[in-house]
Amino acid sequence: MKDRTRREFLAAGGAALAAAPLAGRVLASAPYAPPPAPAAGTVGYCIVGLGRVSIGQFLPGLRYAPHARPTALVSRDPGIAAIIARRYGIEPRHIYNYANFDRIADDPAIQAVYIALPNALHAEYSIRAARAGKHVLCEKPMAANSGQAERMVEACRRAGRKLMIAYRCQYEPATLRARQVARSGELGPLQMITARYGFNISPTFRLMGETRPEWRLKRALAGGGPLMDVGIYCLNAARFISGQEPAALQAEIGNTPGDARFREVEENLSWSMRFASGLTAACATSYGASLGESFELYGARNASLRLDPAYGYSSHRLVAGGAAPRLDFTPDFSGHRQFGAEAEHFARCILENREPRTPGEEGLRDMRLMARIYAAAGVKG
């Protein structure tokens, strides 16, 4: 992202609360309970970016991560940071802003950072965190483009720090069960996947009592439209559940003429993938229509699996159909638990010095595939 774009975005307050609506509404929606006593040997997380996901999901999710705790915050807004710090018992001396971010290198309470910023800022702050000696858990999509993602992987490698991409669905029981069934052979050879995720996006959001333009509709900040935001769930699920990588793909983009929201990013995108085994996938994502959030997998033995809901924060549901063994599985796994599971996994990887299940290389694969999807749809890089 150009330096001017970055400076303007930070000056507008977007980086600190980039995904947040009116601050009071965000805070009110985040139920508070004091963190449990930490387990022996914990990883201190610095939360970079206080918005909807970090305040409403990740921080509450740390209650379900016995080896992780919040120890520092990075925010442009000192008022919001102070409220969140009091809520989670974080001392004021562990509150940072974007000007003094690099001082986290001298804070022994921080072992890892959680990056919850707009896509185009992921690379900068992940790289700076690694250089500061901190491990990095970065929200998806990994970056705004594959070049940024490559630099993130290399920076963490050079610094000897771990890099994990927050693919929370890969730590969620229904998705893991779907993966196990798909690879067990119970469905027969896998034949077809259908996946979709979309919603009707608003051109603005409320922030600190003001109406501001939605950053997800700015290509310089988001890197693209719904494919980067919610379509990536369909792409990653197809790869993760099937255990296969696409060999060929096609794509089409459709924008409603005259809709000012989509001057820079796509409105609707559908794409198909073919795998070497003969498996095909038909996927769709949208910022113009509510498509729901589903994933369906069909096998040759007149058997199928359906995840619906498949990607959201509430508990996913997995149902088998046709000749498949009977299965109707809805785990008690709220959105907070999904975030807790990924935070706990990364903490254990740090404590036990092992590689995470969703490393930077996993995010980079999706970034490269999304670049191919855009190219197939005629979008120039």
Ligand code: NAD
The other form holds:
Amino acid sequence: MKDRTRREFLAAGGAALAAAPLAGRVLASAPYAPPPAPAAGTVGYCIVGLGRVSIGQFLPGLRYAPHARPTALVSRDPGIAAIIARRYGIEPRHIYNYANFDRIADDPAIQAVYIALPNALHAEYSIRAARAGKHVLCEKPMAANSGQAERMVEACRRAGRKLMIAYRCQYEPATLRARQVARSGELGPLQMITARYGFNISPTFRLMGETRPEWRLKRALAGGGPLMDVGIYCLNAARFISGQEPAALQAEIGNTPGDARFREVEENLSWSMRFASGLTAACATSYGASLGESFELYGARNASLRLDPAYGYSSHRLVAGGAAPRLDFTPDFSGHRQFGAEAEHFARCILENREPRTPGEEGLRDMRLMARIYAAAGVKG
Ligand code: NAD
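What would you give as the form predicted in complex with the ligand, now that the form predicted on its own is on the page?
Let's see the whole complex now, leading with the same chain.
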């Protein structure tokens, strides 16, 4: 079955998980069978937060990560944890909750944690995991603000543990090809980027037959609105593909008067960035409208690149335009391979004692830039 994009998934209120009771879905999908264990060994992941991304994406993605295994779970819902544990062959003694979380320190089956909690909880559980001696793979955005992100980097440094931010697109072949072409000079000096990612958010979502309020609309849990959630993909792609850092930026926010969803976070946000080379970027994100998910890059040789879809879970397509050498590339990277690729990369970094390609410092750069974007739009920090 072709994966749905994340935007479609969220817009449908997580219906892919909710359409049938989870147990039914779990039984209906292919049973989890770990890939053959390589001689170099494997890294045991403790999954912290059993919600949409961990159940629907990351855990199934582990079948594409030969050096990774799901070995423990952290959840506030024992019923959900028991279903997922059975599905992935995790013994009950490796199931934790948020009160006894620190006991993971004594669990030798865990080498790394995967943090898939609401944004404002990333820092607390990343720091506690590092203090428990575990390496940390944390979902994007890295935290709810840059102060929290700084503390995460410092805690992992002090504990001598690795910290990686789950920028799955940086492990996705079409994005990597776009980066290679952009930096090859084929397009000429880079002139302009346009990027969009937005969807119409529902105030609630359904998970395992239960209706839950969407924490993405609560500032205290999300830290911000669509910029933190999906606009970050545009920001990160602009930096990653061009290889340049923004020197200046401007931003505007617009909220529909009276729309109760946007009492605490922004609805529509457009921002622009100028880079030292003269490259500029015009970006947009929204929780009020479906903007699609695109990334375009224009060079001085009348040549361009277009990634569309650019940020979803599968089917990324990279097309060159104008005077650029012909290119129409859709990698065979469907299923949950993006999540498998990032889990595998981090596992290899742990086993081989290498630094991840998307370390905490990379997440921190985006956090600081998003703080500047909000400040430019007049949002008080
Ligand atoms: P979700 O709401 O589906 O899951 C969040 C989990 O946190 C749930 O298991 C929930 O029970 C738990 N939780 C613990 N304390 C909570 C609290 N106080 N309030 C609410 N939930 C609490 O969220 P999600 O969509 O899976 O997102 C989780 C993280 O993953 C976010 O940081 C999000 O930005 C990120 N994410 C990344 C991708 C990606 O493609 N990389 C996709 C989706 C989400």
